[in-house]
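Presented as structure tokens, the chain that follows is alone, the form predicted on its own.
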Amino acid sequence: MSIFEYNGSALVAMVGKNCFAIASDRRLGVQLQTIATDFQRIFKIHDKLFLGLSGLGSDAQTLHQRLVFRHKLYQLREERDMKPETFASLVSAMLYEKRFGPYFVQPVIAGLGEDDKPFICTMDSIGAKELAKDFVVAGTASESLYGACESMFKPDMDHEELFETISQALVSSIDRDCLSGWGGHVYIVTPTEVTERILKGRMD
């Protein structure tokens, strides 16, 4: 088994008219043993810019705290929010920095950059970033996700369908992996607010 399944995860981001989506499992294992049933994989950098880290837990952790110190370090020698493209830069250039110990994470960035044009990227374990304009998908279901996604996506939807889509997506796609599940944990992003949801799905 590869270290980056250890934990089992399953990460979505998608994107919509002037909105996006950042979605993910909350189940942490042991291999095929879980530990705990709300672990976080998202994690808010500012209102409008979002990271999420699958692959082995610890290093997620660890890799978001760093990463919270340098948008800090940012925002008060900048006194602004980073772009998420700055920021997309910033997370490729550490991942790189350890190339020959790397964090064992596979990282989605999604945000909403100048006249609130979403941007997704992903990118491997040493930070080659991988740009797109519809979706990116990461973990253990990415496999699943790819095919939830590009059967269900469609261009400039609005932020409610966009949350009913990546959400099917998402319950779809961790129903058929044994690594990820135990509901999601889903936000929907816009210019002006921030939604939060959890969903519930097949508790085994």
The other form holds:
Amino acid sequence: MSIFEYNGSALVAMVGKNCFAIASDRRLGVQLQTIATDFQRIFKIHDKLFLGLSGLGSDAQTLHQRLVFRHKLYQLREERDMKPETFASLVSAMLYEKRFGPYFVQPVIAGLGEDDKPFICTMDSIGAKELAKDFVVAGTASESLYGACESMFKPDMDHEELFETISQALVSSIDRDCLSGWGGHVYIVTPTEVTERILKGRMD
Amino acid sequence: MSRRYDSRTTIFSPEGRLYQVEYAMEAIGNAGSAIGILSKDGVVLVGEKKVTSKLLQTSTSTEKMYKIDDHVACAVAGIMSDANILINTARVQAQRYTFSYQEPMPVEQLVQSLCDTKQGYTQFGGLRPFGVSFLFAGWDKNYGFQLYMSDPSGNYGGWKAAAVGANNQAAQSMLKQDYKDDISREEAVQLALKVLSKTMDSTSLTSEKLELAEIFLSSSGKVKYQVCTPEDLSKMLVKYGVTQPPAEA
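Moving from the form predicted on its own, what structure would you give for the form predicted in complex with the partner chain?
Following is the full complex, with the preceding chain placed first.
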């Protein structure tokens, strides 16, 4: 079994009209044994920037802690929040620093940039950025997620329709993956508010 | 006679003094003053701005107050460029602690860590000490609200009210007279502004010459560091009788 499949994960982010959504599953497993059903994979960096980390749980937590370190110092020195594009470059640089002993994670970054324009991107474990205009996926359920998102996605959805779409895509893909599951965690972010919802799916 | 012992920072004089450290404190005595007051529901920091020219590009940055972490801030007196280095060091130290222990760094530990850095420059390396004194204000879950004063020698102490910079002796004695143990944050602001106005050299006090910052717990229980806006500061100065209200046209 690959190290990326050790803990199991599913992550997806989608762009809507002046908003974005980022969602993950909640299972933490050790190969086939389920250890936790409330594992946090999506982290808030600031009100308009979220980071999802799929892959090895330990590396996800450590990388998140390092990024909080860097972002806090950036906020204190620049006296403002980091733009999502800048943050993505930071994550990419940090991952490439460990090119020959990498973090076994696949990040998904979603945020509202200049003029609240939605920004999403993903990268591989050594920092190769992939910017997308519609959706990005990561984790053990990524193949199912690609299929689900491709068929369900429409551009310029408002935040309610976006929530429905991302939730359906996530739940149906998780159900086809034995390593992800136990519900979902969905964040819908608009320029004015952040809504966090827990999804109840097949609890297996 | 003391001239012989002040060229090297890391040597004692025959009388057991470190002249470079004392000269650093002289430098601070000429800089803009800062006052800190601990109250039961917060800590108040007030600073006197020395650089006031119409040509100065005012941005949101402050001249005397700096945030070190979400729960700690400091007021500075002395050489600003030295202060910038130390503030950056303090910020990195606070983040390194949070990274290792996943919780905010206790205020006294942060002050001690920074003072250890300052002390290094008085004992080895041959570099001069930093010409800055700090007033640290913060909150942690062990000891609640705290105020610390540190100087170029690396000494620090916890205080209920303290003053650094120009006329700090006068300010300190005024604070000693008027400070009460159960002072509220609003009364602390009033006391700080009154003491500062009496010890400042300038004849008229306006919000352009001052900076005011407070550390307190917000209604949700989180620590907040807030710098007062110039408009609110002007209103407060008039309210506490420190400045005359603007003349009616």
